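Just the one chain here, laid out as structure tokens, in the form predicted on its own.
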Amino acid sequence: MKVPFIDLTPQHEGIMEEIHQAIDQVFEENSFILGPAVAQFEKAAAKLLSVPHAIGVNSGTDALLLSLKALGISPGDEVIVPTFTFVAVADVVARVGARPVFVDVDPLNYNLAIDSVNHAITPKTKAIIAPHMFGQACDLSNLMQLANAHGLFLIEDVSQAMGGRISNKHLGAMGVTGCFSFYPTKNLGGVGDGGLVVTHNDEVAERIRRYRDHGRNGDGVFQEIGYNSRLDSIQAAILRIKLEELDETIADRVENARFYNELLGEADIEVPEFFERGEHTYNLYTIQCENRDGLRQFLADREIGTAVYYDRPLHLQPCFSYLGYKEGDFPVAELLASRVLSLPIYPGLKKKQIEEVAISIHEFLALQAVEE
């Protein structure tokens, strides 16, 4: 049974009409750019949040770019960065002029290990960008509690985990600034890029919305250089739609990741630990296998698609080979990167679909044994 990695059909088959009206909307208004459709997504938003403030953004990397400029961050600087996650969260450390500080990972559920984030502050660190790696909430108790104690920004980086909660507290509305991603395969998807950054700061805010719009205030007047980050309103009106599907989306993850865990809880490898209560919304279903590239050829050859995040860590990547990072310095990372796997999980896979998956996975993992 062929199984794609991911399939958005599902998730827009019952909405089609209601998106076609939106976007008729918007071309009967004329208002392509922050218009009515961005106002009333943002309000939605700032809603379901909990929030004062929800600023729609061009992208999950913006809303972090816009958010480190809005709090003062410049050359100098030091952010404390996972290195393992994607690029995003440290590249824009770099593009503020400011020194992304790289730390370990939890080896089970992926997030800042507290330890190393400790050990990683200086006087220069003015900021920790906190992941929800995959879907899962980090450890916000600690991390905000140690932000607190050094006077640190804590910025939320939510691109994976829209709509988890932590005793009934949004994640996102947290940390100084929490930052989403509507990539298209995100819990909460657009049809193209868009982004949107949450704060109770209303200075924050305030310096956000200038930022986003080439530094023009309310007035017109362009108060500061900004940048050109503006969310579309035909994404707005789509994501409008799409929110009111978001609790039901996550809930049809989360019964696919106990699926799975029933089906593979006995099988040679790790999967992730279950949660039903939001503080996992699994945007990404990831196991590790010791042989994870003679995992992923044999799904590949039954036509099961998978894909590795991240199959690199940051500290040896490139274009950030400038900061000195060498091989071994953060061994959990490392061993990750040659481990991970995730498999589908996108809301609209059938059970029989992820059957499917799993007897793959146990007959691997019966040939690896007899041939050990």
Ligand SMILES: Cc1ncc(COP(=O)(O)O)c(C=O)c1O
The other form holds:
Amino acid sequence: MKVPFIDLTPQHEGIMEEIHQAIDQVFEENSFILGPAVAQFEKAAAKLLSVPHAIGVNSGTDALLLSLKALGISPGDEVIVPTFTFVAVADVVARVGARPVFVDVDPLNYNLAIDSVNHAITPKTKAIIAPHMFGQACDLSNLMQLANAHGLFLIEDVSQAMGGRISNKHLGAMGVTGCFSFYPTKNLGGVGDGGLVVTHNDEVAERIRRYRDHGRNGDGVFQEIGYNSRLDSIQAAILRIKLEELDETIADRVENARFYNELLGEADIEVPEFFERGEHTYNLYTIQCENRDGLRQFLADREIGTAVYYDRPLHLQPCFSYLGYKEGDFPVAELLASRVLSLPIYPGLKKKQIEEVAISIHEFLALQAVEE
Ligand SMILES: Cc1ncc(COP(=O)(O)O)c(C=O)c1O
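Please could you give me the other form, the form predicted together with the ligand, since above is the form predicted on its own?
Let us now look at the entire complex, which starts with that chain.
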């Protein structure tokens, strides 16, 4: 049985008619950039996340970049970021002229390790970017305490965890900004690039609105040098429809994770901790296996798709070599890079397919045990 790593078809099957109608509406309005569809989506997202401001932008990357710009992060400043995450989290820091300061992550939940963050704070530190990795909430209460004690901005990167909550508060609504990506495979996926920044801060919201549109203010005056980072209307119209499905698709991910854990709990691998709906949205279901590459090949031979996020931590990527980090600096991230494997978890994945993946993993591990 073929099991693709990702299949977006089941997510769209039941809503294609609505999507076509929404696209037709955008054509009728003849407003393709920042039109009514964007305003309506922003309103719906703000309501869902219980925040006063939600600003659509062209990607999760720009959500982070514009947050840094709006907070005034600039050359001479340091921003703490995990080394085990997607490159955008750190490259935006470099792009505003500040220095990314890498820290290690927790070996089980892949999120920022609080001790490492604490050690990395210097008088130049201005902000911490906290991605909720693979869909699981960071230790926000300790991070916020640390940020408050040192007068730092805490930026939540919710690219992988939209719809996640801690004690009924939505992820993204607790930091000074919350940054979301609508890359098609995310919890809320567009049909192209898209992103969102949310905030409680009126001034920060105003600045982000300007930065996304060339620095233009409400009077049409270009107040500062900005970007072209607008969410387009067709994306927004489709996202608004998919937003209504978000809870249901996350419930599906959670159920898939529960079933994997049930089938794999006894195996000689690390599986993610299981949470009922809330702290983990299982955007990715990532296991750890000593012979990761062997397992990946074994599964590929059975037409089971997997992915590796991430096979090289950021401090060892050539684009950051100018920062002077070396192998051995972040042992947890370096070990994880050789062990992690993400299994198919998408909404609409069938129970039979999950069983097929789990049985194959057990077979691989049994073969390994015999060889040893
Ligand atoms: C943690 C994290 N941050 C930021 C991004 C960037 O989002 P985008 O691809 O929409 O620019 C991603 C996307 O993969 C991500 O996973």
